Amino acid sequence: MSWKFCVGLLLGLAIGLGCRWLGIPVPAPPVLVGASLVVAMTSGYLLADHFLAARPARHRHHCGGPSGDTQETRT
């Protein structure tokens, strides 16, 4: 387990404790089902990003890039 993961868990725990102690609405769902939904959405996003990043870009020639030039303006 990396130290960044541990720091993230501790920071989340501290934010949750602080919100509960000070009576501030928590910036996350307060029930386990809602928290599980957030974890599932994050996992799906990371999984899709992993598989989509492995595929070659098929429409790269339509992108303007940093200069903003498209294929039509280059000719």
Second form
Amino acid sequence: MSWKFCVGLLLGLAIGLGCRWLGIPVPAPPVLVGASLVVAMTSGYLLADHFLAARPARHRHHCGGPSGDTQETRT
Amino acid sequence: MMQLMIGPLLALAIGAGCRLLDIPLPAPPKLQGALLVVAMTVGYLLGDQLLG
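Let's compare: the form predicted on its own is above, so bring in the form predicted together with the partner chain.
Zooming out: every chain and molecule, the one shown earlier first.
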């Protein structure tokens, strides 16, 4: 765990404490179950990302891209 | 109890579906960001305990 991540976690804790102390709405779910649902959504996203990255792109030649080619030069 | 079991599964399915369909995710796409959300919630709950 890098020191920047530790600083981020401490900053998150401080933001949560400060929001409760000052009566400001917190930019996160105020219940631990809601925050764990956010983690579950991110985990599902990363799992699907891992699954997609494991397969080669078989239709890359059908896709366009920022190559600078115009439609006239392709045909 | 049943809702607590369905919730994480639904959240996992939403995250996977957003990645598969290339839809923006209503959560941080990195695990560190999601853990920062948890840290904010824990800080809020700690403040709740301290302030009564």
